[in-house]
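Take a look at this single chain in structure tokens; it is the form predicted on its own.
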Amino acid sequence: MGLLAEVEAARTRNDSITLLREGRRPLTVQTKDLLSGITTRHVEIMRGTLAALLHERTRDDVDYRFGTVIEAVDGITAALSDGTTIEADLIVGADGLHSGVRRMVFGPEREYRHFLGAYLAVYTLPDVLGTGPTVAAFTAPGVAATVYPTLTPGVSRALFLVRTPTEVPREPAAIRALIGDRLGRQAEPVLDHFGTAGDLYFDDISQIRMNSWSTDRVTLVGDAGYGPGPAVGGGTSLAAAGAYVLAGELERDRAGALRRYESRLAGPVRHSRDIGPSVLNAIVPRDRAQVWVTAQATRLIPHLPGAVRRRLTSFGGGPAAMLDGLTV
């Protein structure tokens, strides 16, 4: 797209990671030693920032509507929530694991979300642990915490994952009893904030699994039609690419664009399932040995030979060998 540059030039520089544990030393890693396994390529760029790099190199060609969402579909004609309706070539669904396209046009939600047993939280705060440019990690059984900071300097964003066997309201307080007071003392500051965030985002950790999620006019792109798992499954990275697929296939012909992107993607897609669960199971601990496996992982990874520190944090193959497959 043109913006690889500009990509690299607003990454985060998060180059360390800290894992704070109560009442022991303070263990770091370099984050290419922990990223070694799935890609040599990583760049890490905020949601909000790469948002704003495309709305700039496509605002002049694009209609953007800001705060409308599709309230109806009939046919190719897209009733908006600004009162305006649209005629349209094609419908496309790009609105998240909770698609309201998806919804209207293929059927309720419960038909295609399967819940992996987990939340996630995330929000903006001050950098309360004074770690500046380093991104701080805590563990306890059943939930695992980072706090990393952003271009803005002393501000930090905090992101919980959290196990359950059962899902909960999705709700603030549900999710903050889910947390708990498990992560101890030293991650008290960061959850003062959590209930006082003007930005909380909070959802469960669910796949999307559709066999098909085009129909003549309307097709979804990303966790509306595939999504592999907020925060553990790659979906950012397969949503670019199908993206970029689905416009390389209408570009080249319209009939059949729908069909060949679908075939493109089917077997990225089959491999994104694996790796939610995968990675549940590597970042988040079960117990208290896990804990500690964890934490003697982190100590050793640097030490080992490439080859091994590859397998060890490859996460069952990971989005890099997911999409390896895919070519574009």
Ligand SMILES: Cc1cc2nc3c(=O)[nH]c(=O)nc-3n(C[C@H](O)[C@H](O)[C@H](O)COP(=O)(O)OP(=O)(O)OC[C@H]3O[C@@H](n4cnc5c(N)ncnc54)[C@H](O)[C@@H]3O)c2cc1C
Given for the second form:
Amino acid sequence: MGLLAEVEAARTRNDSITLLREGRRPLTVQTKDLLSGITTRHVEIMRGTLAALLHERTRDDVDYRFGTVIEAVDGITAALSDGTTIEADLIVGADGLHSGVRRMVFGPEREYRHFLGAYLAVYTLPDVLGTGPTVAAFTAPGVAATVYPTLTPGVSRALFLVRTPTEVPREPAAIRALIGDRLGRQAEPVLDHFGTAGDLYFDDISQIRMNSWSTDRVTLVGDAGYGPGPAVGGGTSLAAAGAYVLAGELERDRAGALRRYESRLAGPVRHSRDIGPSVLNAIVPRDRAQVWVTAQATRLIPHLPGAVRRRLTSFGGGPAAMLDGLTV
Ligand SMILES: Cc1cc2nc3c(=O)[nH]c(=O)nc-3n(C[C@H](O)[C@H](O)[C@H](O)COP(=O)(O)OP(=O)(O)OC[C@H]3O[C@@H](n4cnc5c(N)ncnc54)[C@H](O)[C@@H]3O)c2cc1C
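Follow the form predicted on its own with the form predicted together with the ligand, if you could.
Whole complex next, starting from this chain.
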């Protein structure tokens, strides 16, 4: 797509992570060491920055209608919330995890949603920890939290992953209480902003599993059709690769394009379903023993020989290598 240089230039500078431990010495690890078992080509970029780059490149050729959603699909006619209708050759629902196009064409979300046993919460807050450009992390049984810098100095963002054995009421206050109980005093300055943040994003961590995500004239791309789970990795890469493969197949030959798109993506999509469970197992400790092991691993990682380090950080056999099976 010719975007790599710009993506790399716009990457975040989150080059190290510091694990904060109540009453103990903080431990710092380089991100590249932590990811060495997955890839040496990892690039981290803010979602909004990536969206802006993609928009910039396509704005002259694409009729973007911000703030407008598809409200009804009838065959190849889409009714939009701005009151207009569009007759399309093909409708592509790229409208995310809670896709409206999927619901309208393939049925309710509950038929395709698989809960992975955790919730996520993200919000913006001032740099209350005073960690500046460093990424801070906390862990406790059932919780992993990171507080990372945004592109605006003095403004941070907190991300919590919370494991629960069963689904709990989807209420932010209940999850906040759960986190507070588990993390204790060390996270209080961060949690103080939980209820007051204007941009709290809260969701369960679920995958979308569909055997097929196309009809004759409608298909899905990205999280809408095969979201591997938010905040546990892989979703953006798979969405971008999926869109690229679909575009290529449409250009090659409209006839059979959707069938080829699905069959070329089937392997990576299957593979992607292992990522969430494996990442949650690795980064959200189940109990105190795993909290201790995580701290010891963080301490040891910089000192290990490359091969051992790669093995330790491969997240159980390298599910993040899902795109290796895809030739573009
Ligand atoms: C907190 C968090 C952290 C994450 N971290 C990572 C990570 O580190 N790495 C990674 O790879 N992935 C990560 N993900 C997942 C990643 O964000 C998604 O996999 C990726 O954004 C999927 O892209 P998409 O284009 O399919 O959907 P989305 O990015 O969700 O885009 C869907 C778009 O459709 C719009 N829309 C919704 N309904 C309609 C409608 N009816 N009509 C028109 N438009 C509509 C939405 O406004 C949105 O702009 C994370 C997700 C979350 C929530």
